[in-house]
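Next comes just one chain, in structure tokens: the form predicted on its own.
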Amino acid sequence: MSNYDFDRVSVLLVDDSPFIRSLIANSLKVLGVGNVYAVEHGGDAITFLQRVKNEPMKVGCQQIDIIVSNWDMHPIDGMMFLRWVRRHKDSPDRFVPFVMITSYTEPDRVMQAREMGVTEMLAKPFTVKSVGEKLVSIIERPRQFVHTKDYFGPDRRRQAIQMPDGRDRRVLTDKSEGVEIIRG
């Protein structure tokens, strides 16, 4: 892994099991992140982030850069939460990057959540080597943000990929009308 200095980074991590949300966050210890915010569940998480909008100083902190939340919590879960971070008018943020963590990777659910908008998807289990993999992704590959009218998220299509020759079958492109991105 390179070598990041990560003291500077913020990461708000969001699970349900007291055990999962240790090993997160003693994996995110090692790996030299400097502030590590843990809560329950989305509705928890969603408070702090309001607060830390509106009461940085009580919080201790002035921005989240990562968020790591699981899928299955309850009341509110890992895909409300990040509908909430990228479509709700009073999220702080919805650019930041989100890492979802699940145990369900089957390719119709990681296409729900690249749907809703999560910038990467953690498998359980994992290692420390794995999760500091996708917070050098989110450094080294940021993604642009996508606007259409069905869609506000990071851009889903991870690498160029060489077409082949003739007709485009992409029915829209980065200059098609209606299509707005927002970060490149």
Second form
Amino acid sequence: MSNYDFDRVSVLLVDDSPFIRSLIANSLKVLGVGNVYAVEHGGDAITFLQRVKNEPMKVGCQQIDIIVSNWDMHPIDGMMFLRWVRRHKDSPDRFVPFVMITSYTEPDRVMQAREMGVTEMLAKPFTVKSVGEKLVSIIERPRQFVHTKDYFGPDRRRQAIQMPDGRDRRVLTDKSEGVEIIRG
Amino acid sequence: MANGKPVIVRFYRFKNRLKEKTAGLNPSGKVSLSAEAMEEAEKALSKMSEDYPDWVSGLVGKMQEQHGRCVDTPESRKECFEEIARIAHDMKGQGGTFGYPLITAFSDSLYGFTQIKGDIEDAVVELVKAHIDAMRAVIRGRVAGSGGDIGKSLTEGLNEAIAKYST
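Next, report the structure of the form predicted together with its partner chain; the form predicted on its own has already been given.
Following is the full complex, with the preceding chain placed first.
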């Protein structure tokens, strides 16, 4: 069995706590992530992503592969940043995997992030192991993206769930009218 | 769509480029995190944990300042509590990561008491102080983990203060 080689991977890390920022950046680097760009809050992160889009040579980065962001930050928090990444016309990559770090683990908060198109949630307090597991999950279990009139983001269903009577709860299938599949 | 019917849902199915990027010559095979790298990362975390008490004592100091303002200028209690809540929320998320679950537990409790909508009574300000004192004791004594007997007595002391000022 071989090991992941994260050398060509670029991660944007967004956290306003210098201590946590340094911990995650350090952990990612030790795990072999080639480029970790760390900024303080959502506003800085948006500026950074715009720079990557407009002047990649200057930044030294063509593309951010994964975003890891805290939720609770000032003045632009993680949810506002996620909204920008998924929905704004200037977003350089609306499909980028987005890991939200949070102490808010109440179900309605998790639901809120899910509805905004988060890829993974990392609950605080976290361990190095849980950071590693999220990386693996992003790589090994990527989900299709879904775009409807109310939602854009990773498929909120991770599994094909069937009703006890064997019916599929999903109303639309790939062959249904009004379903478009885009491959790339 | 080709037939001109409106699209209700679009599914985007892309190649797993991240897997291709990270799995080298074996993108379809079994790939795992390097055990050595994980061990190194754990070591780096332990090293940082040594500095955590010093760092967090700065945050507790900031909360203490806010508590002082609550006592001296009762009219600014609302803003002070907002700041205390913000710091407590941060600390709640960090303590456990660095091996200080008591800091997380006490911050969590403190955060709960800062979510007051109406007037902030003196008793609640005292409760903030009780939490700050308990946190200081954890940091001063480097009470890591559950803290054994010391941890138990600190938790009990805080619970007694909560019972006293909550009534």
